[in-house]
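Next up: just one chain, as structure tokens, the form predicted on its own.
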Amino acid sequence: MSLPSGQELRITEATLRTVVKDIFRSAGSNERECDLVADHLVEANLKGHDSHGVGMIPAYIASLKAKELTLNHAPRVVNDIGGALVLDGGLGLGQTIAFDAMVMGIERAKKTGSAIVALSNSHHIGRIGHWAEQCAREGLVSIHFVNVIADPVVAPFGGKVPKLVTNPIAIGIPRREAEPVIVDFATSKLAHGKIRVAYNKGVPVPDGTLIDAAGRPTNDPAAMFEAPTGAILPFGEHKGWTLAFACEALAGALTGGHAMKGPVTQKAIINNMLSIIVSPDALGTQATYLSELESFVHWAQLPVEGQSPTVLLPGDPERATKAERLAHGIPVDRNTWLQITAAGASVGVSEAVLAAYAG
């Protein structure tokens, strides 16, 4: 398919969640876990992360290619010890594996009042804040940390090269008749995908993301796609490095898996993460935590004179960007489609039918 430089198609929900399915069903997964990756991924890209959407689709193809993913797997026991389960993920479809994993949790959490589940060695499992809200449905709060196994994009604080990468940590905080407060953010100053998303736009990244390969600041997202690489930088300098290296001890090697120790070889992208899942109902404390917790929203967002517009709480910006896209359908940028057609072409979904989808 043929499009000017720089255009950007509007696709509607629906039709993107048949293009994912259509992809993963010609790749091999079967109808569960097509209807799985496409809602993780579409959910992304509604929510406003382009870059955990189906922008990720060719990266998880070159993975498959590379026979360093596993379709239609789940995870294995390693250890149940009651309140914490300990699974392996045999490098299937995190989309698969980590929704398996947190049905785990939940389940555990509800019976015994709290859960930890250390799930390793699992591909790509997206945007870490799909599992807080997975659990928040439940009526659990739950936490989750997450280290990436792959290409060093990250400088620690203090240091001018690569290290770790974008190593996420996600809260999901159920609320009483209200949509669950959701904190899911990178410990870099973006993560990857984003940063890959404003390479294929052709557009700069915010002042203090980036410094190139001579450790000098620079706005272009090249600087991570066209070598020499550079690195992006941790948030709030110090507070972001120290919670990236949380994750490499809490999901890296707590769980069972891997910490970063240096470049790696293979295509696809590993997490690992650990997750405390817990049950306010069958802690006793369910009324308590519910009524404190509308007492304080009531008051973080009391109208102050002057103050406008009303104090945003986690989630509510990707819950306006949903309810735009649902709308007027998902942007889509020209590179990003073409990758998506090539991936597609490459397990047997003809151009033309990608195309027709596209409009």
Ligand code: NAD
Contents of the next structure:
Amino acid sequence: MSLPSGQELRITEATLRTVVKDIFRSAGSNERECDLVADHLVEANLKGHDSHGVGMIPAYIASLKAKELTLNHAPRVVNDIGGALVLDGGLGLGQTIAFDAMVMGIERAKKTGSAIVALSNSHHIGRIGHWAEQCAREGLVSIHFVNVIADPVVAPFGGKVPKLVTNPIAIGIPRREAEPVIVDFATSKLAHGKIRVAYNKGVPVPDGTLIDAAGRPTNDPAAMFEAPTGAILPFGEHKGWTLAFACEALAGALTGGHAMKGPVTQKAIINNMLSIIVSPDALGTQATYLSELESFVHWAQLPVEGQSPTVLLPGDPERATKAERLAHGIPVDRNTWLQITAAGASVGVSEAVLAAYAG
Ligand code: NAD
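Since the structure above is the form predicted on its own, I would like to see how the form predicted in complex with the named molecule looks, so please show that one next.
Below is the whole assembly, all chains and molecules, this chain first.
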């Protein structure tokens, strides 16, 4: 691989999709799964969340090789009580499992007005906003609580050692004749993958993000990747911790999955997700919902003298990044590219083919 040290590649969306599909096809995914995983990972990169983009491929391939990830798997219905579906992901590829779970939830919400989807035991389901967007495309409001079963990396508020992971929450809010508002964040100060990206790039993380193994504040991302390791702090002090706790309760426990209870032995990143999907149309509040929402957006964004730039809505930064990256390509740092190339080679994709994609 001839990429000079420190260089960042710019790869087009189409090429990156081809890379993802080549690797997963070679690993054993069918064409539908190749499309779903490429859609998801490349969209995360386009939206600026490189932590959940193609840089996850090496972790997914490691899970596959450890026999902790099943390709071409569908969620199993454990219980169907009409208003709620309980599903077991069976460690299937999260991009397929969560997509299929949302298809089932969307169908149910359209029929009955609302649906709860309690999904447990899926392999990593990536950028949670992706699932809120899937619901919003159908005109449905959705709320998603997720917990993560993996090596603990986040310390509770007031704690000094990691006890949980970065438990994300997403909310999808469709609008009238405008792109949906997508609220989507980790309950930790930074997503773990963003610390990995900083580590790969050799740059510090912002103040207040990490503590080292002795519980002292640090800006060095190596604190999460080189022993003895420290912890990420929750965002918003006690408030982030309370939401992270809610994710353990709702996604980990209520779905019938698992909450964190100690160090893990598996390589795989496992997600459980509780989704609440609501049809404003079926509630009979559609007209009010849409007009009140637009009134609030108008009011929140009214120009104020001396205030610049304009107030953004959740989802706006991702849309702006996507427009820029569609025009100029997706940046992939050297270390991430080398890791992807190695993962591809390990499932039989020629390194020469991958190097050619990198130009
Ligand atoms: P983040 O801190 O970048 O926050 C993103 C949210 O804030 C988005 O809704 C965005 O639109 C909004 N936002 C950002 N700037 C804004 C502004 N100026 N005005 C208005 N809104 C603004 O996100 P994060 O915490 O780093 O999470 C990144 C991704 O990681 C998410 O997609 C999340 O789902 C994902 N994640 C997944 C897992 C998992 O286990 N699958 C775990 C953790 C995080």
